[in-house]
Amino acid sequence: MPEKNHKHITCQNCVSREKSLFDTFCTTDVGRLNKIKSCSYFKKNQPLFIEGSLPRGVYCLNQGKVKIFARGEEGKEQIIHLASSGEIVGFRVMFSGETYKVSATTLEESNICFISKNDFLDLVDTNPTLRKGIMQELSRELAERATFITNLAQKSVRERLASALVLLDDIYENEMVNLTREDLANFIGTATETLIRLLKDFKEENLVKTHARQIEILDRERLLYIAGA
C-alpha cells in the first residue's frame, strides 16, 4: 500500500492520469493541474460525499476503488457504478448547481486527489480538450445507464450476476474481485441471500472460485454467454 502521505505524488508522475480526462494535457496544463490539486489518504469505507450534500469539488482516483450508490426508501443501497484509478468522481453535479443525488464511499484504502469546484470549472472554461472529454464521458455514461436500467428490468438475477462478474473482472484487472457479498448484491439489485445461493451455483459449475470474500473468475467466456453478451 502506498504511503499515507501525498506530498510526493505529482500530476507529472501520476500513472493514473494517463487513464483520466486529463490524459491529453500539455506540460503547462499538467503543471497547473498539479498546483491546484491536493491529495489525501482515504481509509476503507470512508465517504467522499453523501447524497443531499452540496458539491465542493471533484475527486481524482490515483489508486483505489470507490462505489457510487443511491439509497432506496428503506435505506437499501443500489450501487450504480464502481470507480477505479484514473476516474474522476463527482464532476457531473458541477454543472447542474444541485446537490449530490448519489453518495460515494471507498471500497478499499485509496489515494485520492481533490480539485475545488471553482478551480475545476475554471479548467473546463479554459481547456477545450477537457470540455470535449467531459462531453464524451457524459454521453458514454448515459448509454451505460440505459443498459444498466434495461438489465435490471429485463435480465434474470443469474444473468445480471454473470454480467457483473465480467465487468468486475475488468475493473479489478489482474486481481481477484474483492467485494462484500452485500455490495455485490446491491450492485446487481438482489437480496444478499439470493446472491450467495447463485455464487454457490457458479462455483459448482466451475465458473468462479471463492477465497473468503474474494472471487476468482475461472471461465469468463461462459459468464459472457450466460450474461447474453
Given for the second form:
Protein chains: 2
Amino acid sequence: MPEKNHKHITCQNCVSREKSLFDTFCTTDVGRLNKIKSCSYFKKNQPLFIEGSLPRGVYCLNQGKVKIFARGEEGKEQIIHLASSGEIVGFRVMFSGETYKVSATTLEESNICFISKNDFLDLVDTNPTLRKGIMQELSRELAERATFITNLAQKSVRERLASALVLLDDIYENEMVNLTREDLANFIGTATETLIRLLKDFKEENLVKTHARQIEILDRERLLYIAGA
Amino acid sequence: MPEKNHKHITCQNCVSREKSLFDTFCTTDVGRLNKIKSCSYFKKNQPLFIEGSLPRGVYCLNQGKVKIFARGEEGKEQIIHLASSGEIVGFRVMFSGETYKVSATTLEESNICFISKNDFLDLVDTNPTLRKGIMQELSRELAERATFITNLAQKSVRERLASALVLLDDIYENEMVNLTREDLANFIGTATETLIRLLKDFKEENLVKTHARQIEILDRERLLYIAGA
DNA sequence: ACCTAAACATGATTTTTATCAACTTATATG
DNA sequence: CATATAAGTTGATAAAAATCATGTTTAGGT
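Other form of same protein, the form predicted in complex with the DNA, not the form predicted on its own:
Below, the chain from earlier opens the complete complex, with every other chain and molecule after it.
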C-alpha cells in the first residue's frame, strides 16, 4: 500500500521497473529515466486520462491498479484491460497524433510515474531493445484482445465470470479481489444484477467467498474448469 | 478479379501498395521489396496460416479478401478482422518468437505476395518510416478491437449486424457483400439462424436486398442509425 | 447440365440474460 | 460516530437469443 500522499520513487531500485518494459535498461538509461520521470500520488477513482483528450505522455505504474475502459453509446463503461504495477499505460497512442480512444482511472490509491511524450519517444528512438519490447507488447495485447472478443462472443456469462475471477486472482496476487460489482460486470460484459446472481451461485458452490466487496478465490482449479467448458 | 492462377505483380506499379504500409517507400526500397517478395495465387477458402503454427513471413494482399479468426473452445470460429487489398497480414507475430494466435483464410480467389520473416525484419530495421507506420497500425488496431469488444458487450445483435453491414459495404467497395451467412454470423458473434432472421427483418425494412448469398446495401444511412442506437 | 453436399431458411421451443422495482447493507465524509 | 449516499441484493417479469428439427435452395465439381 502506498504511503499517505506523495512518495518519491527512484528508478534504480524500483521493483516495478524490473517487471516492466524498462527491465532491460542499462545503468545509463535507468539514470536517464529517473531524471525525466516525475512521480505522483493518485487517490482511488482518479482519472489518468479520458477518452477524446490529447495525450501528454505515458504513465508507469509503481503501485496500484488502473482500469482501462471505453464507453458505449449510452455511456456505459466497458473495461478492456486491468493494469497493475510494472505496466506502462497509455503508450499506444504515443505513435499517432491522435486522441485517447479509451480512458484510464485508478481502482485504488496508487503511485504512478509520468514520462512526457517527447522524452518517451526519445527513449524509444535511441533504444532498440525498448522498441522491440514495445512491438512485442503491442502484438501480445492484440492477441489478448482477440481472445477477449472470442470469449465475449462465444462464452456464457457464467464462463466469463469464472475466467475473469482467475485473471483477477493473478492481478490481485496475495490480496483479495477488490472491485465494485459494477466494475466486475463491466469487465465481463453483463448487467450488474446478473453478475451478482452468478456470484451467489459461485458462493453456494464454494468456489468463492465474499467479504463485503472483497472476493476470496477458494477453488481456482474448478473456476478454470468452468471457464474452459 | 484475379486472372486464372498465378499472376505476377510488380511492386513498382502495384496500386495496392499505394494504400499499404509500404506507401511511403522510396524508389530504392520499392525495388528491394520487389526483389524479396514472391507472388502466389490463392483460391477461395485457402488458408494463409493456422493458429498454433510457426510464422515464416508476412502476406501482402494485392487482390482479394482474407478473414482473420480465432477458434473458441468448441472450435467455433470468431472472425476478428476482415482484410482487403493493401493490407499486410500476419506481421504482428513477426516481433515475438511465438506461434500464430489466429488463423487467416481467403474469402475469395486472391493474389497475395509473401515476404519472408528475415527480409521483413530487415526492412523494418532499416526503414524508420515503415517502423513508425507499423507502430501506428498496431495502435490503431488495438483501438479498433476495444470498440469491437464494447460493441459485442453492449449492443444487441440487430445493432451489431447493422454496424457490420456498413463496415462490409466499405470493404466490398463497388461489389456486393459476399460472405456466407455462417461467416457473417461468426463476425458479429451470433448463431447463424439468428443472423438469418435479422437479415430477413432488414430485407422487410428495405435496408438490404439479397441476391442469393450476396447482400446489397440499400440504405446505408439508416443502417448507421440502427447501429448507433 | 446434372447431382450432391453445403448453405440457407423457417418454425417451435427453451434457455439465457436484461430490465425494472424495491429493499438492505456498506462506506465514506462531516 | 452519525448518517447520507452509493453499492449491493433479491424477486418478478420481459426480452433477446440459442437450440433443435426439418425443409428448401444454391453452388461447385464432374
